[in-house]
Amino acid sequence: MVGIYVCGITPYDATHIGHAATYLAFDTLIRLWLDGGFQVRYVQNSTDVDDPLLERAARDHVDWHDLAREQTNLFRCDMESLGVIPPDHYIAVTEMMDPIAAAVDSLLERDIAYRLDGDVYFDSARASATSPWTLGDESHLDVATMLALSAERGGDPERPGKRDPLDPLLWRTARDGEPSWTTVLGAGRPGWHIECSVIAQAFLDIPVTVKGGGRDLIFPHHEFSAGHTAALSGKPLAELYAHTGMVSYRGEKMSKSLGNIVLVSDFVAAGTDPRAIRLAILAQHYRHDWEWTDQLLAAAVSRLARWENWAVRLSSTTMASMTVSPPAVDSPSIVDAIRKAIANDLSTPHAIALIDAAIATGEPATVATIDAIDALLGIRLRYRRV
């Protein structure tokens, strides 16, 4: 059994191409594992209460519950349209308030957390001294860089009274006008990193095989999720951390805060085949930064048409002979080459190039090749069955 935890969305403006690129990368990994005969348990969270969500709801004069539910449903529909294998457990943070509060309470009891004006913070120094984690283990960043990223990505390093400016919030005591839950800690709601730590421990064996997300989660999110888990369980959170590159649009990183997002649902509503969107993304290597353009999508639409034309040329004679007496070996060279390409750091661009090359040489499509494209790349090509 292999376990994978991929950090989910904060559902207030889903799903842009950057999101899709992350989830398609880990979908490719899961497909590779399944193809190799592994049992896979996949968990993903949804941060369905957080400051950006509450701010968007207030701006648009809508109930935050309704906004979160609407955007979560849109995200899941987008993933389905893109052919992403769904998680075994898709867990909203609002479902986990009591377990999260109990975990924070445990850290308080062991002096690995402390209260500050009602809020609860993680004591990074104490955790580093008493658990198999030291601040910086996962991010490998210097303190100055951590401080800058903490301020940029939801931390509060300037807050007076913290034992260390980098200590992250575990529990936010109730504020007027904000949602809160009554728990062993009193009324409030969780910090960001503790939710993923608790959800991972509840639904997966620790350490998980892979903890995944975008590169912008390396610090502080994955760093402190690892710290919280080590402090709570005495074990590392993950055997391997994997991160996707950033997707830009019109020269800047695609970001909801910048407003330069390109939504999957807009393309689908306009009639774009979701398989073409998937192909456009898989043509980029998951670890590299890249820019979304209209030309990328146009190239993917053309590629999909070529692949479909190739697949549909499976003759009735070939199909009939295979249904009666399948050959012992069916196009092993290209199928094995696709498999090896993806096994090499999920090199979907290489796998796509192999298929393009086979088509260009006139090599006929076979059922095995088309099934491999479906299983490993998630592109289901239509062909004539007899």
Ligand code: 5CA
Second form
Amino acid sequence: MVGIYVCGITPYDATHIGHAATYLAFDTLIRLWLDGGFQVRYVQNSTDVDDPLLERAARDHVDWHDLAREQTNLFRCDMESLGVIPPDHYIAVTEMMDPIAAAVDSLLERDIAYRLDGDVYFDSARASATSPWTLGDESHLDVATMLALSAERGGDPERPGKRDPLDPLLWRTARDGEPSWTTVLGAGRPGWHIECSVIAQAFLDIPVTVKGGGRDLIFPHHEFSAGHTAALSGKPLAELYAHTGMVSYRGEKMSKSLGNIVLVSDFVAAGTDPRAIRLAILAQHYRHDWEWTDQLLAAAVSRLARWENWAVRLSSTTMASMTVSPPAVDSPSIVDAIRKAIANDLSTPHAIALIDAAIATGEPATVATIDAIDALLGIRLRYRRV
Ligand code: 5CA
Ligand code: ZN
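Having displayed the form predicted on its own, please output the structure of the form predicted together with this ligand.
Up next: the whole complex, starting with the chain shown before.
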């Protein structure tokens, strides 16, 4: 059994191509595991209450619940149309208030957390001294870089009274006009990193095999999710962390806050075959940063057409054999090569190039190859008897 936790969306402005690229990378890993015969348990969260979501709801004069619900549904539909295998547990933070508060309470009891004007912070130095985690273990960054990233990514290093400027918020006591939940800690809502720590521990065996997300989550999010988990459980959160590169658009990281986003749902609504979107993304290597362009999509549309033309020319002998027995494994070399390419750091671009090359030889398609393209790349090609 392998366990994977992938950080989910904060449900507003979903689903842009950057999000899709991240979830497709982990979908590829899961498909590889399934193809290899592993049992997989996959958990993802939804950060359905957090400052940026509340700010967006206030800006647009909508109820934050409605915004979160509508955007979560949109995300699920987008993932389905892209052929992403859904998580076994898709857990919203708002479903986990009591276990999160209980976890924070236990850190307070052990003095690994402290109160500051009613809010609760994680004591990074105490956790480093008393658990199998030390600040920097996951991100390997120097303090100056951590301080800069903390300020940029939702931390508050400037707040006076903290034991260490990097200490992250665990619990935010209720403020007027903000949603709050009444728990053992009193009324409030959680900080960011504790949600992934508690959800991962609740639904997966710790350490998980892989904790995944975009590389913008390396610090502070993965660092402190790891720290919280080690302090709570005495165990590392993950055997390994995998991070996807950032997708940019018009020269900058595609992001909700910058507004330079391209939505999967807009393409689908305009009639683009979602398999072409998937193919455009898989033609990039997940680990690298890359830029979305209309040309990438156009290339994927024509590649999909080539692949489908090839698939419909499936040889009649292969189809005939299907009527009496399960699909014959009749082209081991290409299927093995695709599998090997993906096993090599999820090199979907290499796998795609192998399929292009096979088609270029003029050899007819085989059921085994078409099945492998479906299983490993998540692209279901239509074929018919000829
Ligand atoms: N809810 C948190 C994680 S607990 C969050 O980061 N939400 S998010 O909506 O901002 O991002 C969702 C996922 O998409 C994260 O894994 C993030 O790293 C990834 N992501 C966001 N923007 C991009 C981008 N431009 N390129 C690639 N991945 C991205
Ligand atoms: Zn997360």
